[in-house]
Each structure stands twice: as structure tokens, then as C-alpha cells.
Amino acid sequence: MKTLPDSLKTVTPADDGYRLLRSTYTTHHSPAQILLPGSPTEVQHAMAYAAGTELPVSIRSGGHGLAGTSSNDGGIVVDLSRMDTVTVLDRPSGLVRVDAGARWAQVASALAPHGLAVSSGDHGGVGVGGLATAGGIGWLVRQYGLTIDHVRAATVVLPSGELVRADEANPDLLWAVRGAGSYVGVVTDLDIEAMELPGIQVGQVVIEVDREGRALVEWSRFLQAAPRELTMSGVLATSGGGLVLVLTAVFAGTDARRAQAALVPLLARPRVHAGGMQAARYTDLVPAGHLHANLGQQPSATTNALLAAFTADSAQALIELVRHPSGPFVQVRGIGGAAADIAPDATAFPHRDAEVLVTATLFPPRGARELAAVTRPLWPHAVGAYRNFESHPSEATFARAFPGATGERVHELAHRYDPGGVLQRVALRGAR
């Protein structure tokens, strides 16, 4: 077996910083080691000495992880947080280089001061490599599409711990890259083309939903035909006797005018409440202060599911699905405008087709079989599924994922790269 470089910082229980390292944001786990390479020769060291065991080995860029699946028991953690550069390689074209240690927050602010931005989720304490490598979808995600979809190149070391660079020479790979990364290799940092974006304009909309859903599906006609540089995301509860859809709207770009004249036809709508839309930054969307320790704090069951546009039968299913008894967290996110212009078979991403996200959260006592419960009546009207918004993985949730095609490159490609399952091992036994 191959021994570690005296070089290659570890971590074991024996130690006080592994109360702050050994779990994820929404599980507690015990891992035997958790390493942190600070270089991808490191990481090169990490994955050739884990590969050579027969433990669990979990990757984690330093974010959220709803599947828990970046930490494990009696296993190894390879952590890249100590990896959290940020470059801006060419300022014109809006290149830059992220390290997958880092997390959005970081970004937002290196690249504020050059005016530039990437959509990047909603939280500014997730983690690059495990957003960048599965979708992105942002709070500018109809202006610049999902995150992955400007990844250029990236540096990965592969379960042997041989390094190579994913571009347009190793399209195969950059392909598993740009939506299933975590099934071929560790990415330790990604170029990526940032949108220029010297400000935003944000504001809240709170529209009242009536029993049969006709304002769900008003709005979703509304963003449709909404100009690219708006998204809204929000959380659809109950308020009283009725039901309410309590959204962020997010305009790419400093013209007030424009941002305010974009919400005019959604706004003349009966019920729709709405302040003003005030100027304000990207890095005010993911902030600084999201940055913080995950300490299993927010133990939850998380799914979700794609839909191409809110119909009269799916808003319906949606609304029973709010109204459940358990009362699950519901939120609900525009996408479309950029991101369908990428062909589905380009990335590992297919489902470009999908107006609308919804992702359906339970808190204990209750868990993964009764929100299996819940939202059954949601997936007949689904086209897919978002796999960072899924706590509890299984080969139904990786068809949801990667469907037909897609899902059996992602297999190719995952046997060709880790052919003895080394990134594998802790879904084969059991993520908690």
C-alpha cells in the first residue's frame, strides 16, 4: 500500500480541528483520515494512497453536500478546502481560474472588483468543485445558463492518481466534467468563462396562489417571455387558509428602468404584491457571511424535480404536495432563457428543456420514505431531476438525473476513468 508524504496534512479523531472537518451540512459522520492537500501533486498523493485501500473514500470541496456523500464512516475524506485560489487569467474575454477548494462567496468577491461574475447557486458557503462539476443553477442562471456550461478546462486527478487536464483535446472527459465530475476523477480547479456584471438590481415579489394553481402557471408563462437578464427563485407556503409564492427577483445589470419595466406584465396580475428593485451586488446574493463550518447543523431529506413549465396538472400536483400534513419546505426556481441554449447531449446535463426547478425538503422526525410520499404526485409531470438537490442517491434518482443516453455515457465514462470504483465506495456502502 502507498504511504502519505509527511507533507500531506491529515487530520484523524485524534485531533482537535476533526470536530470542525468530519461532517457534512446536513449529516455526522467518523471518518478513519481526512486528508488536505494543499496542490494537485497532493491530491495525486491522496487519491493514490486511498485508491490502495479498500475504504470508503469521499471527495468534498469545502461546501454543503446534500447526499452526505462528501464525508463517510470508518473511511477517507480527501478535502480540498486548503485549494481556494481564485485568478482572473484573461480579464477581456472574462477567463478566470477557480480553485474546487473555494466556495462561491470567495469568488463573488475576488471577482467583483473586475466587474466580472459566475451564476453560481444561491448560498455563498457551497463549494465550488461540487457545483461546478454537476450544473449551477444560479441566481443569474437565465442570463448566463448553468454554471457549467462556461466551463473551458479543468485539472483532474483520476482515482489511480494520475493527473490530466479535461479541455477541448480530452472532450470525453470535459464532457463527464460539465455535469457528472464526481463520477471520474477529483477536479482541483476549473477555468471558467465569468459574464461581465457591474451590478444587479434586486427585489421581492410575494403573489397569492389560488387552489387551482392558475398563478403558478401565469407565472411561469410570465418568466418564459420575460427578457434573459431576470430570474426569480422563491418558496411557495402556506399563509394562513391560502397559499403564497414568495420570491427573489435578480436582474443582471445597473439599468433600473429595464429591471423595473421586466416585472411590469407580472405585476399587473390580481394579487401580486411587489417593492421597487434596488441596486445592489452580486456578492450581497452570496455573501461572506454564509461561509461556516459544516457540522451536520441541518439534518433534512432533500429531492426535487425538473418540470418544463407549470401546467394546470402540475401546479395542481404542487399544490397538493405543499398542503401535505408533514409540511414540506418547498422552493421553486426559474431557469430556462441561457440555459436551454446548450444541446442536450453537449454536458452531462440534459435537460434543457426544464422552465422550472422544484425541490421538496423534510425535517426530522420525518425523512427520505416520507418524502418519497410527498412528492409522488409531482413526478409524473417531471422531465428530470437536479442531482445536487438529492439527499439519499439510488439508481432511480441517477436515471432522474441521467436519463437514456446521457446516463449510460456517464457509466462508460465512470468504468473508463475509475475502473475499480474507488469513487463509488461510499455509495455502494451507504452514505448516511
Ligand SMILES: Cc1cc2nc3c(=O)[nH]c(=O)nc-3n(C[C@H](O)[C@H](O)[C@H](O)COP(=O)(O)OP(=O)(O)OC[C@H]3O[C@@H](n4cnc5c(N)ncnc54)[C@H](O)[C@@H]3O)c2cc1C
The other form holds:
Amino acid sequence: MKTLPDSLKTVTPADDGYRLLRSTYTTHHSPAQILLPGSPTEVQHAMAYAAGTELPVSIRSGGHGLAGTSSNDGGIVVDLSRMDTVTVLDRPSGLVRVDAGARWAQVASALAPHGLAVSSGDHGGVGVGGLATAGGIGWLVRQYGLTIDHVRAATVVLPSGELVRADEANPDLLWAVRGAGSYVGVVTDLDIEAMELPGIQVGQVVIEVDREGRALVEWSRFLQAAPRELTMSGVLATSGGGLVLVLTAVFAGTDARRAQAALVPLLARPRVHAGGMQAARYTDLVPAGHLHANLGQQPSATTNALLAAFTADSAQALIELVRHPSGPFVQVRGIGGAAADIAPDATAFPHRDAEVLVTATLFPPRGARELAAVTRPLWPHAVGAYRNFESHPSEATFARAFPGATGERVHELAHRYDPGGVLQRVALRGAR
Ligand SMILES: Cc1cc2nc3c(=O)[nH]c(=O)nc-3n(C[C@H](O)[C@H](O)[C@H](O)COP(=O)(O)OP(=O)(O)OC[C@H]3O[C@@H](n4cnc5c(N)ncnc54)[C@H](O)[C@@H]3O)c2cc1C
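Could I have the structure of this protein in the form predicted together with the named molecule, to go alongside the form predicted on its own above?
Once more the chain from above appears, this time first in line as the rest of the complex follows.
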């Protein structure tokens, strides 16, 4: 078995810092050792050591993974949080290098002075490593596409401890990093093409949803025809005896008139309410206020379905879901736009026909088994699923996230780069 260099920072249950490092955002854990490398070379040492044990191995960037796989019980955690540098490599092209241990609030605030942004997700506390190796469906997804769509290269430490570049010269590895990174290695940094973003406009829209769900169908038709600068996401909830879709509208750009005009066709419909669009900064959406320690404070069961666009039937199925007595928390996001420009086989996220992402969450004491029953009506309408909104990964959720040839390629590359299955040594939570 390889030994660890003395210089590699390590925290064990006997250390003071253990309490703040043992868990993830969603799960409480008790790992035996937390390794805190400060450089790719130290990640190489950490992985070579971890691979030589028989213990569970967890890779952690921001600790916000819903499945709680970035920690474990009795095993080793490789925590990249000390590696959080954000560098503008080339301002004209927007190319930036982001360490995997940075959180998206840090990325947004580091890029803002340069007039640049990377659309990531809706939370500043989420880590770069877990999101930019899986998808990244963010506030500006219709303008920018997914975060992975702009990953041009990455540094990867393979489970063997070998350091490699994933780039055009290594297209298989780059393909895997763009959607299935956790199957092939530990990404230590990514080169991402950021977008020019001098500012944004933000507003709230509330849509009263009728019993037949026509308002949902009309909303998704509206968004398909809307300018790409407009992205909308929100919550579908019961309100009194009715249903409301409460949306945040984000417009990529400073042109207030264009932003307001983009909403006009929606606002012309009955039972749609809105305040005006307000000028804001991208950093307001993923603020530093989101940064916090992960103490297992948000246990939940979450699953998701990607839909082509709402039809009368899929809207009806969603309404059935929202009205379920279990009371699921349901979020609805518009996708499409630039996300659909990428060929389905160009990255490990093949769902380029998806126009809507629906996520459903239950909180304790309700769990994954109940959620599976609650969400059953939605599956016949799904075109796939996003792996990062699955709290209880299984073969079935793998098949939804990586269907057909995509899944076969992920399996093949996982076997090629991680033949010993080191990265799969994290015990997954069974459905409860
Ligand atoms: C509050 C909240 C809001 C969210 N909002 C969005 C959103 O708007 N859009 C969106 O797309 N997603 C969103 N997510 C989901 C998010 O993309 C995932 O939870 C993501 O995995 C979190 O990344 P992390 O680095 O914080 O996770 P971690 O818990 O650190 O890691 C999760 C898993 O990712 C893998 N991983 C982590 N780092 C690396 C690495 N460096 N190399 C290889 N594999 C790695 C490992 O398998 C690890 O177990 C949200 C999650 C939360 C909790």
C-alpha cells in the first residue's frame, strides 16, 4: 500500500476540523480520513494511496451532491476545497481556468470584474467539480447552454494516480468529463469558455394554472419561441384550491426594454401576473451568502424528469404529481435554446431535445421509495433525466441519464480509465 506524504493535509475523527468536513449538504457521514490536497500533484498522491486500500473512496468538490456520495462511512474522502483558484486565461475569448474545489459563488465574483460569467446552476454554494463534470443547468441555460457545453479542457487525475489532460488530443476523456466525469477520474481544474455578461434583468412571473394544465402547455410554447436571452425557472405549488407556477425570469443582458418585450406575449395571456424586470448582476443570483459548511443539514429524496415540452398529457401528469397527498416540492425549469445546439452524442449529456426539467423532492420522514411512487405518472412523458438531480442513483436512474449508446460509452470509458472500480467504491444509499 502507498503511504501519504507528510505534507498532505489530513483530517481524522480525532481532529478539531473533522466536524465541519465529515458530511455533505444532504447526508451525515463518518469517514475515517479526509485528505485535503492543495495541488494536482497532491491529488495524485491521495488517489494512489486511496486506490491501494480496500476502503470506500469519495471525491468532493463543493459537497452539494444530492446523493451524498462525496462522503462515506469508514472510508477516505478526497476533498478538493483547498483548490479554488479562478483565473482568466484569455479575456478576448473568455477562456477561464477554474479549480474544481471552487464554489460557483466564488467563480461568479471572480469573473464579474472582467464582464464575464459562466452559467452554472441556481446556487452559489454548489461546487465546480460536481456540476461541471455532469451538466450545469443554470439561470442562463437558454442563452449559454449547459456548463459542460463550454468545457474545452480539464486536468484529470486517474484512479491510478496518473495525471492527464482531457482535451482535443484526448477526445474520449474530454467526452466523459463533459457529463460523466465522476466515472473516469478526479478533475482538478477545467478550462471553460465564459460568456460576455455586462449585466442581467430579473423579474418574477406568477401563472395561475388551470385544472387541465393548459397554462403549462402555453408557458412552454411561449418559452420555445422566446429570445434565448430569456430563461425561466420556478416552483409549481398548490395555492388554496388551485395551482400556481411561480417563476423567476432572467434575461441575459442590460437592455431593459428588450427584457420587458421578451415577456409581452406571456403577459398578454389571462391569469399571468408580473412585476417589471429589474437590472441586476449575475452575482446576485449566486451570491457569496450561499456559502456555508456542509453538515448534512438538508436530507431529502429528489428525482427528476426531462420533458420534450409540455403537452396536455404531460401537464396533466405533472398536476397529478403536485397534488399528491405526499406534498412533493416541485421545481420546473425551461431549457432548450442554446442547450439544443449541441449534438446528442457530442457530450455525455445526450438530452438535447429537452425543453423542460421537472424536479420533485420529498423531505423526511418521506423518502425515495415514496417519491418513486409519487413521480410514476411523469415517467411515460420523460425523454430522459439529469443525473445531478438524483438523490438515490441506481441502474434505473443511470439508464434514464445515460440511455443507449451514451450509457454504453460511459461504461466502456469507466472500465478503461478506472479498471479497478476505485471510483465506484462508495456505498450508495438504497431506496427507502
Ligand atoms: C441547493 C442545490 C441547488 C442546485 N442547483 C442546481 C442547478 O441549478 N443546476 C444544476 O445543474 N445542478 C444543481 N444542483 C445539483 C448539483 O449540480 C449537484 O449536486 C453537484 O453534484 C454538486 O457539485 P459539488 O461539487 O458541490 O458536489 P460534491 O458533493 O462535492 O460531489 C458530488 C459528486 O460529484 C462527483 N465529483 C465531485 N467533484 C468531482 C471532481 N472534481 N472530479 C470528478 N468527480 C467529482 C463525485 O462523484 C461526487 O460524489 C443543485 C444542488 C443543490 C444541493
